[in-house]
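As C-alpha cells, one chain now follows by itself in the form predicted alone.
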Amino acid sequence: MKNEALIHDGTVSFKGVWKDFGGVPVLRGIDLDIASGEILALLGQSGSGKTTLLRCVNGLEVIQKGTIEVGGELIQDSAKGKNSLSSDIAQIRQSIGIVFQQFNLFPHMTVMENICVAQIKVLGRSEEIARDRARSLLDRVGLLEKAESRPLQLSGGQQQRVAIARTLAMDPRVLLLDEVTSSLDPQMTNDVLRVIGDVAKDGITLIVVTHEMGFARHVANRAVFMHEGVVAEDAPAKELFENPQNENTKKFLAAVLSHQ
C-alpha cells in the first residue's frame, strides 16, 4: 500500500465552527458530534448551510473559526491561521468518501476503470485486487453487467450507483452524500436509495444531505435540521419527524411533507 489511512473510526466532531463567504456567515457556531457508524440526515431549506457543513468535513471548504475532527484526527483548526487544514489532509481524505449531486465519472473510462483508478493510484492496490473489489461492489449495486460500459451509456441512476461504488472501493470510514438523488426520476431515486440503505448496514458513518424525507425518517438514526447556518434541532430521526420542537422545523416539515 502507498499510504496507511490515518483514520480508524468514523467519529466526526464540530466545535464552534464558523464559515462565511465574502463576509456573509453561512455556518454560525456549529457544535455537533457524530458517533462512528451513525447515520445522520442533514435537513433544511436551500441556503441553510447543509452542503457547506458537509464540504467542511473533508476540507473542501476552509473554516474561519472552530475545529473539526474526524476519527480523532484534527482535520481543521482555525487557531492555525488562514489555512486551518491539517498538513495530513490528503491522507485523511482517503478515509472520507464523498458523493455529489453530479456523478463526476470519467467519461473516457469504462465503469470498471472508473472504480479501479483511485484504488491503484491512491491506495496502491494491484490491478487484480482493484478489479476484484470493483466487481464485488458492482454486483452489490446491481450493475455488474455494466462493467465495460462507459458512463454515457448509463442512465442517471446507474451512473450515481457507480459513483457510490467507486467511493466505497476506497473503504471510507465516513461517507458524505450530498443530495445524490436530486436530479433523478422517482424510479432511479428508489434504486439509489436502496443502495444507500444497504450501505448503511456496513457500520460506515453516513452524513446525508437529502430532501427525501422517507429515507431520512426510516433509514437515518438521527436528524439535524439546519436553519440560517445554525443547528436548529437535533434529535433521533423518528422523534424529529413525529414531534418536532423548533418552530422552523415544524414549518419546514409541513411544507415538504405536503409535497411528498
Contents of the next structure:
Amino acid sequence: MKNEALIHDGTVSFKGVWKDFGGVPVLRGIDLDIASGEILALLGQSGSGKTTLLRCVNGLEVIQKGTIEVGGELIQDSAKGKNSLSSDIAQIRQSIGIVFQQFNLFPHMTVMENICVAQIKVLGRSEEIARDRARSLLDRVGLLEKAESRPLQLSGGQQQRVAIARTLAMDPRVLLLDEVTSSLDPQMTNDVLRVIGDVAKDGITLIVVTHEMGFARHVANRAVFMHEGVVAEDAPAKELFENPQNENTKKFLAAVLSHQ
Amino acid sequence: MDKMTWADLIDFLPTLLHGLAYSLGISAVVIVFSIIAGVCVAFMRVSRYRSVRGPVLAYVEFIRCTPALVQLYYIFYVLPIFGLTLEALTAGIVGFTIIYTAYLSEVFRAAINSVAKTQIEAAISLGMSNQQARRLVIIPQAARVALPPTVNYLLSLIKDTSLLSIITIQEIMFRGLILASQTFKYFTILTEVAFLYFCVCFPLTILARRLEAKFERELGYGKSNGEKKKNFFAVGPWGASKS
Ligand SMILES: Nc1ncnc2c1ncn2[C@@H]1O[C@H](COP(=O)(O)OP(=O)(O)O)[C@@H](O)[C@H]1O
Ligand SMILES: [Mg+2]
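Write the structure block of the form predicted together with its partner chain for the protein whose form predicted alone appears above.
Let's see the whole complex now, leading with the same chain.
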C-alpha cells in the first residue's frame, strides 16, 4: 500500500473554487481544467491569489466552496463540510510536487538525505534505489558534487535546484512551482530556469507561477491570468502574450515587460 | 580563619569526591527522567486541545514560580503528613524530576515552535504523514535547538542538588558541612567544595557554547531560509538575547 500511487495521470480540475481568509475572499469561483502534461503559466499581480490556488491543489489550504480533482481523485470537496480534504490526502500528495519560493530544504539533512528521505519513508524504496535516483537527479540539475553538503552551505540557486530534485524524486504527475526564482539573482535564476525547461519535456503537468515572462512565453503552452481571485484570461501562451484581450492582462503585461 | 594546607585538602578529598559522585549520580538520573517527561509535557503544551494544554500549563507555571527549596521541603516534610512518606533519596529524585521536567518542557516547547511551519509543509507535501513529519523533520531540528539550553539546565541541576543536603542526602555539600562542623575548617572545606563543583560545571558551559555555535551554523537559527544565511554574521535571535 505504501508505494502505490493513487493518481495515474496529471489532469487538474478546479470547479467553482472559493477560498477566503477570515471572511476576506481570495479565490472567488475558479473554474479551470488542465490536461495531463500541459504546461501552464499562472500570471497575475501580487495578491491576486496565485499562491493560494497552488496551495489548494495539494491541500495545504482548505477551500470553502467547490471541488479540486487531480488525476481523477477528489482532493477537496467542499460538500464534505468543514474538513473538505480527501482522507487519502497524504498518499495523493506523493504524486503532487510543490516547490516553494524559499526552497524549504531540511537543514539538518545533507542534500542526499533531503532527496532520499521521502523516497524511503513514503514510497518505501530501498536505500540503494533511492540513492541511485538521487544521484541521477543531482547530475541532471548539475549538483552531483554537492551530494554530501548541507543545504545552508549552498547558494540560493543551488538550494532551489536541490528542492526541484527532491520533488522530482517522488515521480510526481503534477508539479507546482511558486515563484521559484523570485529570491534569486539573475545568474542563479538562469540556472534554475534551465532545469525547469528541461523538466518541461518530461510530460509532467506543470503549473508555474512566475514573473519571468520570457521564460513563461517560451516554455508554457497555456497561460492563465488571475485578477482578484478569478480567472480573467485563459489562452494559449503565445496568444496571451502577443494579443491579450483583457484590460487587466494588458496593463499587467505592459507593467511587467517595462521592467524587464 | 583556618589555614589552608595541602594535607587537609588531600585529607578531605575522598569524602568530598564520594559526595560529588552522589550529586552527579542523582543529576544523571534526574536529567534523563526530566528529558523524557519534558518532551511529553512539551507536546501537551502545543496540543490543540485546551483541556490538555490547561492543566499542563498550570503545573509548569506553579513550579516555575515557587522556589525549589520550598518544593523539596514540601515533598519531604509535608507529604508525610498526608500519609505519603518517601525515603530521602527517592524524595530528592522525584522532587527534582518534577521541577526539571517543568523547566525543560519550556525549552522543548520553544524548540518545537522554532521549527518553521514551512518545514512541516515541505514534509507533508512530499507525502509524509503528520507523524512522519514530526519524527523526521520537527523533532531532529527541535532537538538541535534544545540541546544547548538543556546542557545549561543540567549544569544548574548539578548545582541545585546541593539543596538536597537539607533533606539529609549525603551529597557533596552535606558531607562538606559535616566535615566542617567537626573540624571548623570552613574556609578550606567550602573552598574545596566550590572548586570541585567548578571543575564539573565549567566544561559544561563550554560544551553548551560549542553546541550552540555548531547548531546555529547547521540550521541557520533553526529555519531553512535562504535569507537567513545572508544574515549569518548579523545578530540573530539568540545572539541578541545573550548581549
Ligand atoms: N494565510 C493567510 N491568511 C490571511 N490572508 C492570506 C493568507 N494567505 C494569503 N492571504 C491573502 O490572500 C491574498 C492572495 O494571496 P496570494 O495567494 O499569496 O497571492 P499571490 O501569490 O498572487 O501574490 C492576499 O491578499 C494575501 O494577503
Ligand atoms: Mg505568491
